[in-house]
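Taking the form predicted on its own, here's one chain by itself in structure tokens.
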Amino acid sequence: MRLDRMLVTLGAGSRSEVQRLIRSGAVTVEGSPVRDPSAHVEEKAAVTLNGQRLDTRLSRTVMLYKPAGILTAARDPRQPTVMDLLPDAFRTLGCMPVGRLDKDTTGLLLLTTDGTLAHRLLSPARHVDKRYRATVDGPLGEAEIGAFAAGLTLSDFTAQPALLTVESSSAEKSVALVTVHEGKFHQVRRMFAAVGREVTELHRERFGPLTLDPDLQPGGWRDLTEDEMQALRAAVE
């Protein structure tokens, strides 16, 4: 790739600044300054800008733990989106979420520069598994589990048998695991109304075959290993 196309895309600024840039010495590749904005980098090369080494990396695919209150979109003019969550960088590079969570969901959100896996892992022809913890406002037994089980039909669709876990119930409130292949929008929240419970608490635990990291605080974020990355392309193929 050409250098100047390099540091725009990492977010280094306009064409025309980081070409000003390379021109003037600031920037090195492998430990010397290259002036010709169109010189041909790797990606892995060691790039510096003003003496501070550049992650050099295009194809990023990385595993956010989404807080409440944010909402999950590439931008928003009045309210904090998860990108607000990530280096600016990753706005240039085109890392966008896998899927959304609700504004008020919290839990394990995938984001990723590759397209074709994203498409794949929300494809419900994958049947990739999403694991949700619910948190509800009255009891669950075996009615609402069959319920789940048989697909439930909402008012713009019918959706897939999904698997119901009941961990606790009460009259008052009952914790459930809920697993689906699909993403629809307010799916888990919907099923739970068509059986008659609201839901006051929704996190999501698990995408296909990864697990939010426990290390992991709301809103922080760490790229996949390339075992996990194996893992989610081997579930799509």
The other form holds:
Amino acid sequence: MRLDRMLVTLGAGSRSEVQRLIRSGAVTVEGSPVRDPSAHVEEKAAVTLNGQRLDTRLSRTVMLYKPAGILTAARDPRQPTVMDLLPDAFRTLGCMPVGRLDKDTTGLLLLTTDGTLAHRLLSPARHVDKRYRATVDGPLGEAEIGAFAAGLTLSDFTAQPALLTVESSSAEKSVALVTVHEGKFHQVRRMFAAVGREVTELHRERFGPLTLDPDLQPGGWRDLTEDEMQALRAAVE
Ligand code: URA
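In place of the form predicted on its own, output the structure of the form predicted together with uracil.
Expanding to the full complex; the earlier chain stays at the top.
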């Protein structure tokens, strides 16, 4: 790829700004100054700008521990979004959330520059499982487990059968794991509402073959490992 294009993609500035920087000698490739903005450069080449080594990876897939109170959106004029938790360069790289978690839902959110992978992961036909830990008001038991297993009729669609595993249940509050194959708007909250329960906390633990890294804190993120990338691709082949 052209050097100026790479620098724009990495968020170093506008096309004219990076061309000026390159012509001024501020950029080196593999240790040598390169003053030609159209020079060809390989992804992962050693590139420095004003003496600082740039991370030249153009393809990124990361897992983020989404905290509560943050929108899953590329940008929003008023409220913070998940993109604000990542380095600025992720915007120019075109890294996008894979689906959505509600503002108050926490847990595993994938973001990727790979549009094809994202599309496949979200495709209803591929049935990528998502597992949530839900805290609800009121008891949960055989009736709710059966209703989830049968598939719930909501106002605009019938949710496919889902696995509900009750971890604890009392008259005031219950905690359960829910595994769904779909990802419709407010799906888990609406499924519980259909059996008369309100979700007070919702946390995604798993997305397909991936589990939220226990070392991540809310707001933290990391790149997927090569093994995780392979598992993700295999899940949607
Ligand atoms: N289901 C919901 O209701 N909300 C989410 O954020 C994710 C799944």
